[in-house]
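Here you get one chain, nothing else, as structure tokens; it is the form predicted on its own.
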Amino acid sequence: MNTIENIKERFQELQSANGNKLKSLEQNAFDAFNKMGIPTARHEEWKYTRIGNVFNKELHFKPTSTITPQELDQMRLPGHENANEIVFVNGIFSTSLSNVRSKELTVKSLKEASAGEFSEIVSKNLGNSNRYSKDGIHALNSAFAHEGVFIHISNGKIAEHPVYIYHITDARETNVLAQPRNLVYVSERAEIEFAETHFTLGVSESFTNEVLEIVVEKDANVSYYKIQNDKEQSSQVCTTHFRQVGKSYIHAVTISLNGGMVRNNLNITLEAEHAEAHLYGLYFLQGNSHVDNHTVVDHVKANCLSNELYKGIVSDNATAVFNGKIFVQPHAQKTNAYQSNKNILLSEGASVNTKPQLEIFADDVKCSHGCTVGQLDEEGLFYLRSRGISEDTARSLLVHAFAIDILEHVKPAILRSYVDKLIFERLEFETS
């Protein structure tokens, strides 16, 4: 049975059971997904990402495993004896493995939100990022939505403690189809910090179909942070969106370090005046890695600031893809919008291609955007020569001065320690 035979079984099995509200939603994703299928190079928003390649693996759902307490101890980030911790396994939440620490912190599944007291913002919320990724792979996660967690933050409260979500995937026995799906909702007045990483156990292949809708209401605060360090094969797509529906405060994060095909969509929308949202991201990628970061910032109303920052390495025979779209709306007037994306080439095997792109439909803006390719500063890396320092701890010092205007964004130190200590054992791997 191939890949799409055995989507096809699972989302049958899942229909035929009771109770769930979320049906039609889910229909109607499915019937999409069958439509639109797997997006070819001849998709424009996927014309330098083949995933084709990972549906031609016989890919399986595995919704039970047998994950220890023990075995996530390994996996767990730095500063977890102090977080709410939100485990899927294999895309599907598991309640053993999670600690929701926070009192000010609901956590339940869609599905149970979606016949209880929040049914109506799930209603409301469930399923907005449909607008802005229109594909196959987005629908596909949809139809199974159901299965994924509903996050609440109550009105005026700050969380105690960061929420951490982990996603393992179980790939010691057969490869593995992964659809996690999570909405959260931030109310007025809120503040919230989230961390969320991927781990692999075991070589078979995997695919992490995974989609979270966050909705930040007035005054709320948020910020994200997104660490990739999984293996080889292991492929992800990971869709990130955000809705500022009143005046609030963003900051994410995406920290690119290792896997093997990796998509990231990062889609913002500022629905209310004096929205703010910052965007920074860094990609350090080795081997035959492939990165394809795409953002979109949606400025509806005015007096809204954006400002995107992305930086990359890239080296041996890696590929990094970045796509970042603004959009300033008519009524959007007063927009306040800068995106950034510089790159180093490390090895003549590494590439980058690169879109940054503006439609205004306003008049009384200010919007820049631009990108830079190149190599290591030789003139820097000659200065250091000069003053004794060795060839290989020079390149080392001058990559990460590069990092660093990403690194010093990760405002948890104990979190900006553990990337900036996998970007030093990088930088020792690369110049050993």
The other form holds:
Amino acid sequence: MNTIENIKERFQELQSANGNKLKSLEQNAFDAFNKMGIPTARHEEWKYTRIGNVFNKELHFKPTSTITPQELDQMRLPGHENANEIVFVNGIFSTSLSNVRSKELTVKSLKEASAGEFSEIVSKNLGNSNRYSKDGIHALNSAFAHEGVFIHISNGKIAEHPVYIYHITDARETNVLAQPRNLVYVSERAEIEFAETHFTLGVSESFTNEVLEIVVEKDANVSYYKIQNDKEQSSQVCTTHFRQVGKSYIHAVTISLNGGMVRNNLNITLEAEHAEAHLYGLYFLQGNSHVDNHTVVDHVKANCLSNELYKGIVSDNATAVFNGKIFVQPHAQKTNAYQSNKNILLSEGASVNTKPQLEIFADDVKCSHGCTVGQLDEEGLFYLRSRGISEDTARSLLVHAFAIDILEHVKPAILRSYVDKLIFERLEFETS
Amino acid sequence: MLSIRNLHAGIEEKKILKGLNLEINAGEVHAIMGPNGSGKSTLASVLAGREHYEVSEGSVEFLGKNLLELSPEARAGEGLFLAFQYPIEIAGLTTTNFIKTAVNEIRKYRGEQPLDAVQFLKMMKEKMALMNIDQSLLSRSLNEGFSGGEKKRNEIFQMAMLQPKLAILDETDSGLDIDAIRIVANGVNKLRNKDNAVLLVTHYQRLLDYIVPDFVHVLYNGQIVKSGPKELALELEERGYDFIKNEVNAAQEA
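Could you give the coordinates for the form predicted together with the partner chain, as opposed to the form predicted on its own above?
Following is the full complex, with the preceding chain placed first.
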């Protein structure tokens, strides 16, 4: 059997279950997957990321893996004592490992949510990301949507505890295919902070195909931190789709340090006037990692602001891709949209493909974009060395200086020091 | 302390220094003056170990060591300091973090224990007062958005922190107004003692009103063509470099 056959078998198995309101959505998605297949390099959005390679090995669904709380402990993010923790193992929500502390937070399976009091929210929002991610990988996730989770953050309440989302892949026995799916609904005036990360146990290959859709209502404030520091045999396609349906504020930071083939699709749609979105990203790659950040910022309504800054440091034989799209729709006058992507290549074998893409259909807007690819500044290096700083330390200081304006946007102190520690380890700084 | 013999150096195919000789002893202040393109900045760059400069002939000995064999950081460790003509701006690296790393790397080079936070702060406060530098400036990214005067003051502040044996000041007066020159010169003068030396590289005489040299050398066409006491600088100011050029050219023709 190969991966595709495993997928088909699993799909048939799940579809025979009763009481699944998402059945037709899933069937449509599965048909779309069969029609489109796994995107090849001929697909415009997948030109530089050969995702087909992750299907070369046979991957298995492992929905019943057990992780002990002791094993989880080694993977938890600092600050977890105060956090709501939502744990997925091999793509399946684990009730026993998860811990919901805040009463403002409701977590249900999407199967359940699509049938109960939240059914309207689910039917209105689940799959909204299809508009931007038109490929077989995205359809494949949607074909299994009912196994996902719905998270509701209630009206006007402030969740004082952050929400940590863990994706744990148990690849100790076999190659794993995991497909976590989340729909998050952030009610009016809610203020919430998410941190999301991936860990793999074991040394087999794995592929996580994740879709997270977040609906943000009026006057809500959402911070979202994604930290990717997984193993080199762990590949991911992560789609994070924000819909700002009310005047709201989004602050999203994506930090990618390790992994095999990593593709992040970050979509933000500004669908209400005066919505504001800030997107920051840092990819600091070594070895043979491949990290591809595709972002879409869609200005649907007037008077919105988006600001995007992604920075990359690429060494060894690592490759990075940045593709930043900004749409300004015909009625989105007085839009302010800014985008910048800056890269440093630290070795001969490192490479970056960067592409800004602006499509502006309104005339009274302020938009800017820019991208740079360069090397470490030789003059800066000499300046530091002339003060007695060794070449290696001088390089590390310059790389850190380059990264800092992204790191500064990791606002929670506890996550900032965690990320700093990872960066210092990468730079081989002695932490004093 | 520093002994330069028959130094030939250049960049790529271009020969710039063509047999330069210079002796500097502890406690002395030397000024090297010369017209544009005479090789002043090349000399400073070669001494500090800047890449792409090639020495084809001659030797440079610093405190008994072959300076040309040392990396830039080892030269600093041995006690050499170059105040840059154009200090580099580094966004994201605070001056404080930079200088703390430098101080401790040099201590490590010399086999000394690193300074702890308290010792470092104490030292920094002292030197800040000396250079009339504000804490807020040091908390900012290194030289980023600094005025010309602030950059040069920061250079001398670094010199004060690193306490070099030999400080080379490359056109430190360029782009500064009189007040800024006075502040910078004051700092340098306070750091002078019988154990260290200063090499001023300058186009104009005016810095020498504030940092009075023991010796003035005229660099022309890659060589030191004339040396004298501080009065030589005044003569150059008055008569311009042409009289030197004429003297040299006449001597060559003869």
